[in-house]
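Next comes just one chain, in C-alpha cells: the form predicted on its own.
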Amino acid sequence: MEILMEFGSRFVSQLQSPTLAFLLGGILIAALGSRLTIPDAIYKFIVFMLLLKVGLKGGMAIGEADIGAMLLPAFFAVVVGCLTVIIGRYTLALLPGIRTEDGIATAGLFGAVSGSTLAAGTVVLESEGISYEPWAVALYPFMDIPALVLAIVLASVYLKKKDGTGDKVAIWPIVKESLQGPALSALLLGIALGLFTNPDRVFDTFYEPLFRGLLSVLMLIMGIEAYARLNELRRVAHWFAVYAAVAPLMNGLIAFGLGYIAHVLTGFSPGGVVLLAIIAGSSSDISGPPTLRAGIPTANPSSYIGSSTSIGTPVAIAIGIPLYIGLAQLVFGA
C-alpha cells in the first residue's frame, strides 16, 4: 500500500509539470469557448525547430556512442512498431461497427511515433534530472517507418484480396514517403548535422534555450487542437474512442517491458527504458496522418486522426509520461 501511495504522488507531481500544464490548459480554454487561434504556420515552424534541436543533441551523442549498445533498443523499436500494428489489425479492425482499412490506418497511426510527444517526454525527463542516453531519440524512425510501412502494406494486401486481385505492393515507395515527411525528415536533417558538423555554439546559444518556451507553446496548440478533433471522433464508432485511450498506455507498457530485457542485457539506462517507452505510447501528428491518407486513401481520416490527436496525444503525454516515470522509480529505485 505505502508503494502505491508513494507511485501515486509522484504521479500527480508530474502531471503538475510546465509541459503537461500547458497541454492541460489548452484543452481547458477550448472547452470554455476561446476563440485562441494559432496559425499552422507556427505550429509547423514550431515543430520543426524541437525537432531539429531533437537531433542535433542525438546525432552528436550517436557521434561518441558505442553502436552496438544501440542495437537491442533499435530492435526493440522496430519489434512495438510492428507489434503495435498487428494487434490493431487483428482487435480493432475485427470489432462491430469498424471498416478493416480504418482499423489497420489507426493502428498504424498508433504504431507511428509522434515528434511533439517526444520532445515534451526529453524535457519532462531532464527537468526531473532523469538521464538517459542522448541517442535514445534516433529510436524514432526505428519505429515508426516499420509501423507505417507494415500498415500500407497489411491495408493494401486486404484491400486487394477484396476486390479480387493479386497485384503485389511496392515497398519502397512507402519507405520514400515515410522518409520525406515533414517530421522525420527534420529530425534526421538534426542528427546528421549533429553526427558530420560541429553544431556545439549553435545548439547552446540558439536551440537550447529556446526549447523549452517553444515546447509550452507547441503543448498549448496540442491542448486546443484535441478539443476541437473531439467532434470528428464522435462521427465514428466508439470503439475507436475506446483504442485511443487504451492503446498508448499499453504500447508504452510493452516497450518499457522490452527496454527493461535491453537494461538487464546491455545496460540501457532507466531513463533510455522510459524514453522507449514514452515514443512508444506516443502517435504520429505529422508526418504520419499524410503519409496514411496517400498509402490507405480508402481509410477514413476521422477516425485515426481524431482518435490520435483528441484522445491519443493528451493521453500519452499527460497520463503515459507520468506513468513511465512513476514506473522506472518503482522498478529501478531510482
Given for the second form:
Amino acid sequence: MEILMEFGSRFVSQLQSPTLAFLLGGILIAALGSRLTIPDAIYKFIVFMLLLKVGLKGGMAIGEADIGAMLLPAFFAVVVGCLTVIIGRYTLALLPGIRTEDGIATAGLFGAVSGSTLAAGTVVLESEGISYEPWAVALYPFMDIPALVLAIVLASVYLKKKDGTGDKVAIWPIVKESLQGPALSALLLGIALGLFTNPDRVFDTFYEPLFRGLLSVLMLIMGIEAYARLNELRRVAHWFAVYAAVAPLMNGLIAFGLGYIAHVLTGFSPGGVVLLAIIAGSSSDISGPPTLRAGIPTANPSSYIGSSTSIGTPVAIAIGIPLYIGLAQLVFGA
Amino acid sequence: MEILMEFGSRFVSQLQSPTLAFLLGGILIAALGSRLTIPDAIYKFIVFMLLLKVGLKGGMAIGEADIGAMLLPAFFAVVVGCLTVIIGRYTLALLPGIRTEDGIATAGLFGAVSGSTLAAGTVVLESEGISYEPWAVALYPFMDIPALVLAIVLASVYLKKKDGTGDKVAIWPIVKESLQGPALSALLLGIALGLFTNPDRVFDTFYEPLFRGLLSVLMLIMGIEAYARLNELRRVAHWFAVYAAVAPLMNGLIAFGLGYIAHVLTGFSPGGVVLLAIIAGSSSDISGPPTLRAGIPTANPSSYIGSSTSIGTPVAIAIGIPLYIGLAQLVFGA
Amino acid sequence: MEILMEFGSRFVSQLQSPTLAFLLGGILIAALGSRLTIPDAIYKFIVFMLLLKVGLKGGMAIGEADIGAMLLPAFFAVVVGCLTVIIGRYTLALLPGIRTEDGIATAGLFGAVSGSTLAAGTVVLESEGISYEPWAVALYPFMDIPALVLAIVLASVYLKKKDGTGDKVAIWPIVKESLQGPALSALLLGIALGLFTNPDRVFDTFYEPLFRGLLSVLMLIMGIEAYARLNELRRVAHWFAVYAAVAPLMNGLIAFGLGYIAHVLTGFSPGGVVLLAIIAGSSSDISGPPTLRAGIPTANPSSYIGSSTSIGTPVAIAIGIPLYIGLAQLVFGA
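Take the protein just shown as the form predicted on its own and give its structure as the form predicted together with a further copy of the same chain.
Every chain and every other molecule in the complex is listed next, the one we just looked at coming first.
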C-alpha cells in the first residue's frame, strides 16, 4: 500500500518534469484549438540534433566500453523487436474490424523504435540520477530493424497466402532503407563521429547544453501532433486505440523482464534495463512510417501512424517512462 | 537643461544597445538593398521561444506573487486597451483621405500588443538593472484582447449605421481567436508550465541563456521587415504614417500615467510602470493582423499592417522604450 | 623526412577535429545513401549566424586596431582575387573540352571567397592556438569582389571578340550585387554592429558559444551537398574536376606567398598569413553563384557550381587548412 502511494506520488512528480509537462502542454493547447505550431524545418533539425547528440555520447563511451557486455542486451533487443511484432500481429488479428495488413503494419510500428522517446528517456534518467551503460543507446537499431523487417515479411507471407499478391521479400533493401532513414543515420553518424574523432569540445559546448531545451520543444511538437492525429485515428477501428494504449506498456514490460535477466546474468545496469524498456515501449515516428508505407503499400497509414502518434507515443513517454523507473526502484531497490 | 542633456546622452547610449542596434541595422541593410533574409521558419521559432520564455518566467513568479497587487494594473491594462482604440478611431476619423474602416482597424492594431516589443522591453529593463513585478508580463492579454474586440465592435457599429452591412458582433469568438493565436498561446502556455510544473532547469540552461541572442536576431528581422513594408504604406494615405509615428508614444504615455496612479495607490513598481507603457506603446505584429483581417474584412491590410510594422514598431522600440525609462528616472528618481 | 612525418601526423589529427570530421561525415553518409538532410532554412540561418559572428568579432577589433597595418594585406587580397581569376581563366582555356565561358565563370568562383570556409578557418586557428589580426576577416570583400568583377569583365570581353554579343560591363552593379548578397551583407552588418555599438554581452552569451556547434552542423551540410553535386560535375568535362582539386591549393599558396611578404614588410602575423591563404583557397558558395549566373548567363552553372561545391570546398577545408597551418609552422617556426 505504501509502495503504491509512493509510486503514485512519484508518478505525479514525473508529470511535472519538463519532458512530460511539455508533451501534455502540447496536447492541451492543441485540444484548446491553439494555432501555435513549430515549423517543420525546426522539428527536423531538433530531431537531428538530439539523435546526433545521443549518438556522439554513445560513440565516445563505446570507445572505452567492454563490448562483450553489449552482446546479451543486443541479442535481447533483437528478441524484443521480433517478439513484440509477432504478439502484436496475432493480437490485432483476433480483434474485430481490423484488416490484417493494417494490423501487421501497426504491430511493426510499435515494435520499431522512436528516437525522440529514446532521447526523452535519457533526459529523465539523468534527471533522476539513474546511470546506465552509455552504449545502451546503440541498442536502438538492434530492435528497430528486425521489427520493421519482420512486419514486412509477415505482411508479404499473409498477402501471398490470401491472394498471391505478396512478393518474395528481399530483406537487405529493408535493412538498408532503415539504416538510411534520417533518424538512424543521425544516430549512427553520431556514434561514428564519437568513436573515431574528437568531438568533446563541440559536444560539451553545443550538443550537450542544448539537449534538454531542444527536447522540451520536441515534446511540445509531439503533443500538438498527437492531438492533431486523433482525428485520423477516429476514422479507423476503435480497437487500434485500445492496442495503442496497451502495447507500449506491454512491450516495455517484456523488455524489462529480458533486461532483468541480462542484469542477473551479465550485470546489465538497472538504468540500462529501464532504457531497454523505454526503447521497446516506443513506437517509430520518423523512419518507421515511410519504410512501412513502401513495404506494405496496401496497409492504411491512418491506422498505424494515427495509433502510434496520437496514443502510442504519449503513453510510452508519459506513462511508460515513470512506470519502468518506479518498477526499477521496486525491483533493484532505491 | 541638464536633465535634457542627460536624457539625450542616455538616448544615444540606448541606440547602441544590441536590441535597438540590431533593429536599426536591419532597417539600414534593407534600405541599402541587401538580399539578406532570415527564413520564416526561424522567425516563427524565435517568436515562440521568446514568448514561451517570457511566459515561463512570469508563471514561475506568479506562483509566489501577491495576486491582489495585480488587480489594479490589470484593470488599467484593460482601460488602456480600450481608451487607445477609442482615441485612435476618432482621431483617424478626423484626418483627410482615411476610410473609416481602415482607421478603426489601425487604431485596433495600435491598441493591441506586440509580444516581440514586450520581449525587447524586458531585456532593456534587465540591462538597465530596473526591476519589475515578474507577473507584469501577464498584463499582455488584459490589454490586447479588449483592444481587438473593441475595434471589431466599433467597425461593426459603423458599418451597420452606414449601410446596414455590419453584422451583430459575437464577442466570444474574437476573444477565443486572440487566445488561440500563436503569440498569446505561447505566452499562456509558458505561464501555465511555469506555474504548474518545474521547468527551472530547462529554463536556466536553455530559454534564459538564448533569450538575448534570439531577440537580437528578431530585432534584425523586424528592421528588415519594417523597411520592406514602407512601400505598402506609401500606397495609402500619408496620415497613417503620421498616426503611426505619434500613436505608440501617446499610448505609452497614457499607460505610464495610469501606471503611475497604480504606483501611488498600490505600490506598482517603477519598472512595472515602464513595462505597462512599453506594452501599451506596442502594436500587434503576429496575432492582431489575422484577427482584424477576419473581423473587419472590408479594411485594407496595407493601411494597418504597413503603418504598424514599418513605423509603429520601430518607434515603439527605438524611441518609446528609452523615453519611458528616461521618464521613470525623472519621475521616480535615480 | 621527420618534418614530413610530423606534417603527416598533424594532418591525420586535423581530420579528427570536429570541423573536418563533420565535413567528411557528411560526404560519407551521403555516399552511403542516407536520407538525412538539414532543412534549407536551418542552413541559411547557420550561415547568417556564423558570418554575423565573424563580422561582430572583426568589428569590435577594428575599433582598437591600427588600420595602417591593414593596407598592405588588403592590397594583396585584391591582387590575389585578380591573379587567381586570370591564372584560372587561361589555364582552363588550354584544357580540352571546356567552353571558355564556363572556364571563366569557374575561375571567377574559385577566385571569390566562401564565408563558410572562412568561419571554419577561424575555428581551426583558434583550436590550434594560432592568433591572427582580428581585422583579417575583413579582407574577405577585398578579394571576393574584384574576383567576381574581373570574371564577368573577362567573359564580356571574350564574348564581344567572339561574336559581338558581350555587352559593355558596368562595374558598379556587380560590386553592388556582391555587397548586397546575403553572405557579405551579414559579414559587413556584423562589422558595423561590432564597430559602432556595444554587442559584447550578446556576443559573449550567444554568437560566440554557438559558433563551433553551428559550424559543425554547417560542415555536415556542406559534406552532404558536396556528394550530391558530384553527379552534376560528372555531366561536364572531367578537366573541371582536376582544376577544382588543384586550384584551391594553388590559390592558397599564392596568397601564402604574398602574405609572407606582408609579414616581412609590415609584421602581418603568421596566423593572418594562414587566414589570407584560407580565404584565397576557398571558392564562393553563397553569393558567388547567383552573381555569376546573372553576369555570365551563357555559362553552364553545373560546371562552376559542381566543381566548387563537390570538390573545391572539401579540398579547401580538408586539405588546404591543415596544409597552410603546417606550412606556417615550417616557415615561421613552432
